[in-house]
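Shown here is one chain on its own, the form predicted alone, set out as structure tokens.
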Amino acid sequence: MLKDCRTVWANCLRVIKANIGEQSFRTWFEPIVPVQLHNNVLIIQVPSQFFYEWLEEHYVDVLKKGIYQELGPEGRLEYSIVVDQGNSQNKPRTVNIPTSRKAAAPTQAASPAAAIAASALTGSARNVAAAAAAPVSNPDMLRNPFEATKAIDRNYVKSQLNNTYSFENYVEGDCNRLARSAGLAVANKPGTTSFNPLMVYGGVGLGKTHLVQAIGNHIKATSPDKFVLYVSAEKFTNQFIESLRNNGVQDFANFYLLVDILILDDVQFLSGKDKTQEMFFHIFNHLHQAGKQIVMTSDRPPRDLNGLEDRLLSRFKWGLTADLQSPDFETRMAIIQNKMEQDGIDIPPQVVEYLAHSVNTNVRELEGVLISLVAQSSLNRREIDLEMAKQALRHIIEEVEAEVNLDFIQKTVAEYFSISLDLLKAKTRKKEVVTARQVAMYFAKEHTSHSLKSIGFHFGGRDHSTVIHSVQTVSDLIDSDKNFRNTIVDLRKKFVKK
């Protein structure tokens, strides 16, 4: 009677699933598909080059076990790798390769492929190998679900997701458009975008983490069946340290290779880790082939990343990088307001309108402000004023303002000008008002780092161009008239810090 390779594969299958464990079946057999059965050869194909090495490493005697029992001393196994995943259009392309490197020299035609292949697990790689031979059999190490992945069901593992972040709450603006939309899209198709991997860098505070652990809210909510995981860099380095000391590597991947989303935070941390590079290479590889998708963040792009091998990151610029920059200040206003609904807080719009522009550095330190000043209010039983709010800029965030910094401006010209502080800001045009304030203008241009806009907001809500205006005219004033310019010096003497 005639077998077909199906039959075959699967009578393989059963003796396989008695000398391995559950998990361990489920990740590296369940996936393999029988291509054909010619002269005793049974050809199975296998998603990924990795895969391939893998199985060479862990399981070629359970094999050749199972082949023995079905197509005896004669019986051989050739894996068909899947090196390119093909479209609507071209099929997958393959390349067959021997069950062992021992074995015959495979065809002309994949010998390039093999060889490839048989160099892909070098140096570091194969003292994993070789660490990972042991099986972990300490049950105590299940006190981690990153530790140990025997008979553990994915989806008992928690994503390590914060449900606070969403793309609800995630304010939009010309500094993460393109992050956002992009994040966007891989949530609603995971491994199915141009965008695998997704790269999101930026400087601390900006939104990166909030962004990358929306998408993998937003993936639980509408698609609950997906595996979502999310860790840091630096925990990921840390597990797999202790898998090497408990034997436990071959675990360890087997985890990460049940993975749908892999979000990894922080990848910068990797940077001089070679054997983790080297782990985490793998399994890019693995999840990428197999359609997965990666997310990824960084304090810099890819090109800026010292100490991380080339190899890994030609593969982070396979997908998109997106950066995130300062939020703007109509950007920062609705983060205020954002914030102030979620925490059913009310602040007056000028306080709301002084800290967008005075807190111009990043997300984090704005509500860090706006935590203080909800906890004064509470504290002291006060209402939120522009006082309070400068009192907790001078605690909160060093060096808001200068030694000379616009309050001291506004005062020290309008003294000088024998006017009052009010009027100085009102919207009069009497023409010694008009002179003080564009006098303030100018000098608080020449000695603050506040923008233009700021500059106008602090003088009644003026724009940006009547602070220019004001500017050129103070200069155009100095190189005419003699009397403006003996004042502009006596003045600029009350500015310079002692």
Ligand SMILES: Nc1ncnc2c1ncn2[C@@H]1O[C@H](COP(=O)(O)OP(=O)(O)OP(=O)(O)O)[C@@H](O)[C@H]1O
Contents of the next structure:
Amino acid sequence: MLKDCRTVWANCLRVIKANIGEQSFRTWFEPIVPVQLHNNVLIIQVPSQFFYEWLEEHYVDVLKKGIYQELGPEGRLEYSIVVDQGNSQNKPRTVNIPTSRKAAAPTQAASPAAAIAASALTGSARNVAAAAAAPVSNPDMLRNPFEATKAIDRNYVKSQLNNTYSFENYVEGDCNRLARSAGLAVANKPGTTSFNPLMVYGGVGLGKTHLVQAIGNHIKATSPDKFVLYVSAEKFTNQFIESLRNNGVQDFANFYLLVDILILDDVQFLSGKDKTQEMFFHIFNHLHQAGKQIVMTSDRPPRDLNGLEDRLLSRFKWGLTADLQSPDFETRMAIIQNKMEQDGIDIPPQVVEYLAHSVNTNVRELEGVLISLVAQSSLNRREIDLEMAKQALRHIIEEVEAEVNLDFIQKTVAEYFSISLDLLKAKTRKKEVVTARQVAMYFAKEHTSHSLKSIGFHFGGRDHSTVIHSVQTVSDLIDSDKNFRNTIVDLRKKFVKK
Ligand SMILES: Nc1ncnc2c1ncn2[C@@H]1O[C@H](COP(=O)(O)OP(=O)(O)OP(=O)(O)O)[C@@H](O)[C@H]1O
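Given the form predicted alone above, what does the protein look like in the form predicted in complex with the ligand?
Let us now look at the entire complex, which starts with that chain.
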């Protein structure tokens, strides 16, 4: 009797179902569509390259068993798949790939750990010439994640969002404007903006985790049906290693494939971890192709992520890469005020200003200083005042003041000449303001590594020739005007390390 592909596949499924877990069956076999049976070759359609690779790695034995039972020893299996071309410009195409092994009497199933270790993911299948056809997709493939997590090792959901991180308490400044607004766009329309993946990078303690957690919290609050997962790259790696050890790689992948918004923190941690990168690469492809949102952080720009595979790095560039810089004086002030409000701390304005001037390294340090000051105050039962702040922060301040920065110079010079900071940077040509501005530029050139162009920019957007002129004028006045020389000597003391 002539068999048709649907009957053969239905019978194969029966064999498969009896041999694997229900969750795995639903995730990996229900989305498959039988398309053709010809000369003992059964062609099945799968939704993606990753899907095909996963089947070949993890279920080839059970597939062989089914085919053998239905079509005998000469039976063959071929996959019709959507090939990821590794380039967002190219549309996916469908290719037919024969299974790596021919149907045979079933053998002992290889352990998933062994399979992944001997990974055939980069095998010849990738190079098979593509035959153009319509892409295949099956939206049912992603099941209700919460249902799935019941069946899957609960360890995977342990690292989660901290709801104290929000956009509301993430202070905006020049240092983070692009990253913050891209984050907000992603949070409002996950998976549908061109910021996918969104990669946020920046130095230690500048707010990467806060920002990406705010994205996750926002999505959770506005779309409770979405499965948002925040995980550090370190945790991801440990879970993966653990899954290898426990023969639980399928469960690991099953779990991650169900995520709607994947937030991977500190992606630089994957450097040099080839197998983990490979797993992440496939999860990334699958989620991206299914229109799911991916958000990542890194302590450096993608081009400096040595030890990460090129194919992964090239995918990071598909979306948007936004950096976080150290906050400027005004942003530091706002961050302190925000923190005071949040924690109900009361600190006099001049102390706030002093802190914002003195701690200009990173936000975490700024917060740390604030906490230690509050602790000192409560231990000594004393109101926080400038003296106490100076005393408490002596070590940090000394360190920081050793590096005189532009903010500090501008503020000190403005104070010395009794004019406002705004006026110092304004367009006005009033004589006393011009002199103060020229002096401040002179010290900026002397004490910072800013270029002439950058100095001009920080003084109300002036060009570099204005800075050259200012420095020259001040030098001439030092030579010709004794009073002016004394002013400079006086001021210079404030910028020299004691
Ligand atoms: N713009 C900001 N507004 C308010 N708080 C901020 C801002 N940036 C950072 N913070 C706070 O600073 C602290 C450090 O931030 P976070 O942990 O997000 O930094 P990170 O860049 O992820 O650091 P690491 O490099 O160590 O992972 C957090 O308490 C965070 O809430």
